[in-house]
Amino acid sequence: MASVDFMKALQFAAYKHSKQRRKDPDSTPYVNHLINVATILAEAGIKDEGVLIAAILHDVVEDTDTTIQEVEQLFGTDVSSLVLEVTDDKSLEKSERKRLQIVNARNTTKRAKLIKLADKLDNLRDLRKTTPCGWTEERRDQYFEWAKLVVDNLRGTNAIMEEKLDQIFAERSLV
């Protein structure tokens, strides 16, 4: 059963997201991926609820108003720290992002890379499916190849999603 905590965190995270889209053809509420990375998590045996409600909150302080101090406030320094190392820096250029995001994620925490592992397989499950609205067919590719290279350095961590993300991967001749 969820806890009250996880529930103030899909309510927060859902007010937060409100106004959001996925850019998929059907506009799909975005907060619709929060609550995939969560269950892909729980589904992969993940029980730590400071790493569910993280997974919640894990684009809030990137892509809504909110601070990481505001995260910490409400949710405590756990679910925080979580939250800020799964969180891009927007200050920087989106190619510095995603080049960071393939070298840090190796010396992220097991629980960061159990966030980023489920991120990703949500992510890859939508662009297997369809290519997002103003996205080239090349785009798409190249983010299947950038994702494998992030995965890549996050091995070790969960096999019932790196499986899942292997199955995904070798579909697109990528192993």
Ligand code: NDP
The other form holds:
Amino acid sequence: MASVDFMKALQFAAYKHSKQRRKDPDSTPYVNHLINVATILAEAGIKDEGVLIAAILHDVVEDTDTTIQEVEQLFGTDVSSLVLEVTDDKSLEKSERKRLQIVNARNTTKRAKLIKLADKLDNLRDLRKTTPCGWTEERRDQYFEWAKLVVDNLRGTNAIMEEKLDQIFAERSLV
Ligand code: NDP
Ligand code: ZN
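Right, the form predicted on its own is done; let's see the coordinates for the form predicted together with the ligand.
The next block holds the full complex; its first chain is the one shown before.
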């Protein structure tokens, strides 16, 4: 059964991301991605509540006006430290942020690695279905290649998610 804290995180994230849409041609509500990431983790056998709550909140600091302090006040240090670990530094150039995701993947905690794996799996599932509006096929291909480099540095964390990711990479001959 979902806890009160989990439901509060879902409510908070749905509110904070309410004006945002994903990049797919249907402009899916942003919150669908957050629900997908938490579902992927649950299906992979993850019962750690801090991880599941942080999964719901994983983009709230990066993509909304929410601060990490606000997350800490509302959900505690355990959750906020996980959210911080999966949040890119937006003051850096996009290309530098992408490079750092590859480099930093290895040094994150196992619990943050779980969220990163689930996040990449959901993004790649979306990209496998459709190309985001305004993206060329080349950009989509490059995203798969970059995601593989990140995932390669997250390995040894969860066999179920890694197998699903490997199937997607194999489909595109990325081995
Ligand atoms: P973005 O970082 O702009 O978009 C990818 C991110 O968008 C995902 O990581 C995901 O992040 C989020 N997202 C939202 N909707 C979707 C969806 N439907 N499917 C998948 N992800 C979605 O794109 P890039 O990865 O291409 O990064 C930009 C980089 O690409 C820059 O370095 C830039 O210089 C370069 N670039 C390359 C071009 C090219 O043609 N190759 C053209 C323009 C830029 P989350 O889960 O966090 O929401
Ligand atoms: Zn995400």
